[in-house]
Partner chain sequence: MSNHLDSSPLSIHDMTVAYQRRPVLWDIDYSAPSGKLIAIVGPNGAGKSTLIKAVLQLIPAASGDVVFFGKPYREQAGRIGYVPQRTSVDWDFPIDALGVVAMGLYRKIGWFRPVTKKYRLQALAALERVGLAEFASRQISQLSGGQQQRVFLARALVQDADLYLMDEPFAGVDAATERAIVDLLRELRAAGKTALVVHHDLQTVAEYFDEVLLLNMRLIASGPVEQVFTTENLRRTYGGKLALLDQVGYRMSHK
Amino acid sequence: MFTEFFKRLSVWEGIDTWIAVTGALAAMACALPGTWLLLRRQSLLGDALSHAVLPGIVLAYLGVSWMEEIGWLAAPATGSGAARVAEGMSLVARRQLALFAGAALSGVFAAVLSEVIQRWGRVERSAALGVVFTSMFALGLLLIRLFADRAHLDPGCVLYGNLEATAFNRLGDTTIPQAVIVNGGMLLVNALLTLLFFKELRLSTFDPDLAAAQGMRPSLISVALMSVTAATVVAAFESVGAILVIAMLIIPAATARLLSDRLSTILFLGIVVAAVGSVLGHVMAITLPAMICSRLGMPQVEDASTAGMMTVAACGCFLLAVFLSPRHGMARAWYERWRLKLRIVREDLLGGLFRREEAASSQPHAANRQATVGDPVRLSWFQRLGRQSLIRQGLIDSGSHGDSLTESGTAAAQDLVRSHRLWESYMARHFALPDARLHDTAEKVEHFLGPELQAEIAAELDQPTMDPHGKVIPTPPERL
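Taking just this one chain, and keeping to the form predicted on its own, what is its structure?
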């Protein structure tokens, strides 16, 4: 399988490099505003924005196409190579400016319309937004269906993009795709704005009231962020489409948030995840579909949509972060729970051995009540694991007559039993509970009382020496 993978990957050409670079630049440009939206808990606003601006983008695209048809925006056929490149860059800039203007007007109209519906219709804000954004998205799709043939606008490309085609749409006589210039320029603008207004963005994101008190205008910053997000959506529109741009806005930022709690690190990791997911996605698009489908009896399938596979790769990075994040990952949570459970089992075994030896010294006939503590056969597999851990650490000795505490094991067990009996004394002092409830509560709390809490409880109870059941409360280690 690995041989086949590298064999298919060996056909990588220059056009594949441009496809991967274009996708990476689009994803990285989206990752920066997407991170701020995520931290503001407004990730779905990016979704709504990408839907609401679709009619404006389509109308602007139709207008630009009509002006190109009549020759108003046509590039001259004569002139030097440098002149044609300059004219090509000018055409790209004008097209993107027109698309951005259409998207901005569409977004403003959606915001005003949702506000009107909320006030006059007396509906909840999220419901008004849902009505407006879905309606405008449907209007954009209708416009595509009505005028797609006139402007050579493919509905599939509008929704899902066409990275492979954009790589062939080059700038003048150069080999550089126009989408690289557009998305690279958008990435540069987003990075520059983040650096210049980092303080304002950070303060308005985490404490808008403090930002307002310091003379900032959080609402204006929010509008500016929405405008930059709209511009980024427009820049990535031709490459990855109106739907997949949502994934690029959210997934890298969410992945970075799982990997770090530091703002600067989150911004950096979001860009890295976006780039890695894009390159890995194109690699998967030209290798995995053929490898998988050939084994399923579909040899005609050779590749898949690069934009779609980039989203799949980004989702894979997110799932890895969900499981393997050093602080928030499921694997870390499972490991911590397993450690806690093992610690409790170990302490229960130590406490049981201490009570057995205590009972044997005072009442020999009562020692048999704790016989299972020294009998490995009667322990569960997890208890046996805890017992072996105690033996390795030298806390208990295993002999022919069962397990027994070592000197260090006795000290650890005394600390646990002291916590148990102090808590029973505390509960008996403050609450009218039966003896069984006192013991059950102490069985849980004893594992979480450290030396400081033990000292506070003992001081409040005037340094008790006996618990409510008449058993001796062990002396703390420092008094031994």
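Everything numeric in this text was worked out from a predicted model, so none of it was measured. Heads up, when I say rigid core I mean the largest set of C-alphas that superpose within 1.5 Å between the two forms. Numbering follows the first chain given and starts at 1. First, how it differs from the form predicted in complex with the partner chain.
- After superposition on the rigid core, displacement of the C-alpha of Leu142 between the two forms amounts to 2 Å or more.
- Once both forms are fitted on their rigid core, the CA atom of Leu210 lies 2 Å or more apart between the two forms.
- In the core-superposed comparison between the two forms, Tyr61 has its Cα shifted by at least 2 Å.
Switch from the form predicted on its own to the form predicted in complex with the partner chain and print that structure.
Below: the lone chain, stripped of partners and molecules.
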């Protein structure tokens, strides 16, 4: 299977590198505004923007080609060599600038419009956004249809993008795809803006009121962030489409948020996850589908949409983070819960043995009745696991007449029973509960008291020596 994987991967060519680089740059550029949107709890706004910019793009596109037609702007010329590269650069720059402006304008327009609808339509924010971005996207599609002969925009391409094709759309005579320049430039701009305005973005995100009180104009910062997001989305649009752009805005940011609690680290990790996800996505796109489909009897399937696979890869990173995140991860939560369960089982075993030995020493005949407490046969597998660890650590001796506590085992058990009986005494002082209920709550609380709370309770109850049932409250030897 690995040999097949590497065989399939060996078809990797220069163009594959460019596809991966284009995707990675687009994703990395999106990750930065995406992180800010995530922290502002406005991820949906990024989603809305990626659709709402469409009419702006179409109009900008139409505007540029119209101006070229009537001669206000020089039309693309045919030359060669360095001149053509320079020419190509300026053309790309001009067209992109027009598209950026169009997108930023319609993005801000969408944001403002949804505010207005929210206020005057008396609907909640997400509903207002839903109304605006779907309508604007529809308007964009309509414009494309109306001017289909002028605008060489394909609705399918708008939705899904065409990463493979944009990689072939090169800059002049070079092998560098135009999209690399555009997305790379956007990444640079976003990185620079984030560095320059880190403080301002952080404060206006965390506490817009204080930002305003300090004279920072958070509403202006908000509009600027919207515009930059819109421009970034447009840069990525052509390569990856409106749907994948959402993934690129949200997934790396959400992944990074799980991995760190430091804002600068989160921003950086977001970029890393975006890059890794994209490269991995292209590797998967040219290997996995063929490997899977040839086994399913469809050998004609060679590869899948790279953009789609990039999303899958990023999503994989996210799931990994959900599972393995150092602070919020499920793996850690499970491990902690398991450790707690094991501790409780161990302590219950110790407590049981202690009570049995206590009963045996006061009334020898009762010992047989309670012999089942430490009987290994009656234990669940988890209790057996706890018992094994107790034996290994020398807290329990397993003799032929059943288990017994060692010296250190007795001390540990005394500590636990002390917690139990102190808690019973405390409850009896403050709650009017029947005796059986005292035992039940103490059975739960005993595992969590610890020395400080023990001392506090003992002090409040004037260092009691007997619990409410008339049993001795033991004191572990090291605290005598």
